[in-house]
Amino acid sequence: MTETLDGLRLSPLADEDLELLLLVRHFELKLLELYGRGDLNGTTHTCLGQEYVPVALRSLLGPADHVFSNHRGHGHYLSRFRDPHGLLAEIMGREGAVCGGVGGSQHIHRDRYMSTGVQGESMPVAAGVALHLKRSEPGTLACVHIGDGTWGEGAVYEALNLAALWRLPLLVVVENNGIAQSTPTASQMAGTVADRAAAFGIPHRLVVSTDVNEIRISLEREIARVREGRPLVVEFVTHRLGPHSKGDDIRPADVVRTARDNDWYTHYAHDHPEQFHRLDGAVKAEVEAVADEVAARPLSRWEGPCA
């Protein structure tokens, strides 16, 4: 089954929501400024315009769920840890790194967190990882967030029919965000998500709005469900700001401008604008705060396996 949702107007966030939506915006704008002033090394994959995502589902999940995040994955682990110092060390190398600098942008590993850029490499394990957890610790779940153009991975399809087979506690969370690096996904993907969920007998929530406070509410009986060995796919229909990395993107400029139109950033600023813009200064500086302090720290060295 295929349920719509779609918010007109943001409802108002819990300061501690907005903030880290926040956190996340501007931890990438400085990450791009970086890369551009040629202190940043390799590449990175901003989630601009995603960012909502992780941070709505973060009351959703608990300490002891596990998170398998991919190559977009920083809104991912701060909605996790808030930690800007760590992250950010990692991905320059610098002392206070959370895996010792060797990880960088894309794969980090901390507590019952772990990223990988590796297309589709998440999902089998995380539902190797749900099995163990329906065994061992009931209640629990394992949340694996895919992109669309993961879709044409076969282990994903592996995992799903097991995850379904063994009635594993897995969250599967697609960002739908309509284009595969540079290709769109209507000219590599046949069919839809909802019909591939179908076919293992796996349920499917469709999100197009934006809103924080209802995509929780909405999905809260869900993924309660999931804890009790009901796989689920959530797929967000979301919009990418930027590039793919950083100068790989050939969108024509109606699409870019339809994804800055259904930007949560200034659709925020709009709908309360007394709370965006008494907090949205106030994080910008926090994480400059954070660049200039973890810029000046020595380089890191790597001491052992990450947490």
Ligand SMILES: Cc1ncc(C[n+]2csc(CCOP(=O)(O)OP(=O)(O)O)c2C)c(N)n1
Second form
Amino acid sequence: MTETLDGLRLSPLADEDLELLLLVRHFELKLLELYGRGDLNGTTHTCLGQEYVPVALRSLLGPADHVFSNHRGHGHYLSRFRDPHGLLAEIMGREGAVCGGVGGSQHIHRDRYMSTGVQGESMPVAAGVALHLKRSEPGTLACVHIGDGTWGEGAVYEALNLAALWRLPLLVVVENNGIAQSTPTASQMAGTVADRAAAFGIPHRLVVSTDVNEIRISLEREIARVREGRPLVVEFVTHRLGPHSKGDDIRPADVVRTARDNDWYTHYAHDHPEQFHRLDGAVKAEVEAVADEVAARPLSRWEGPCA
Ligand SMILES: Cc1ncc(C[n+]2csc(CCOP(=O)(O)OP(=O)(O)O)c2C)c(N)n1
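In place of the form predicted on its own, the structure of the form predicted together with the named molecule is requested.
Below: every chain and molecule of the assembly, starting with the one above.
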């Protein structure tokens, strides 16, 4: 695996991949703007700075694989479905919302995709789905995204135990952004994620790159083995650019500066200016249009069993 990107050039991306990265970036910047104006209710957690994780994984996962997302899931959803209208409608409670507008930012279910805001909850569920897939759809897998702070939840270890014991096709993606809400990882985690995976005999891979192409190449073979029943923990060393949710960033200035220094957006603009500026403006305009169109829709109606 490559070391940090300092001094390294990001490899050129296919337009489709760069567009997706930019879509997630501008979609979430728009969310923060809408919250700032009081146009959205509830809460939201942006993945600004971490967008490359689901975009890189996108081509390594197939439509039959299950994806379990967490509270920081807009990038996961958009990478899977490229559906900014449905997601924004869900968050704004407008017609066309993915889950009738009752799931909001954190609780989305669509096809083989599900997110939850409850830390660690998805791990045993994903392990159970992986067991089902092993029995009835061999070759498919369950992928679950968790943060570093979520390793404080006991359910994570119950799931890892069964995944190892039953040789489940479970891919655990850890987005280690160095902090859980307001607690730095170093203040709450004894040992390392790698040590904890090793305790179950589960392989662990560390990804420090933000280069989508490079990440794909480095994980391709490992993820193929997950499909054969070898669970895997992939830990991305990443950086959260924005606050935990909205206005709650209490990190020291140097930590925020390090996050900015590692931002793929700035690096890519520097390394590939022509492609970047061509697509950046277009995607930003697309997001503006989505936001205007969705905001003008009527309120969504919940037609579920409780109605
Ligand atoms: C069971 C549970 N406990 C606490 C919370 C409140 N909470 C929401 S996000 C979060 C921090 C999660 O940190 P981490 O797993 O590192 O993910 P990150 O936010 O950094 O992406 C906490 C404590 C929750 N949602 N669920």
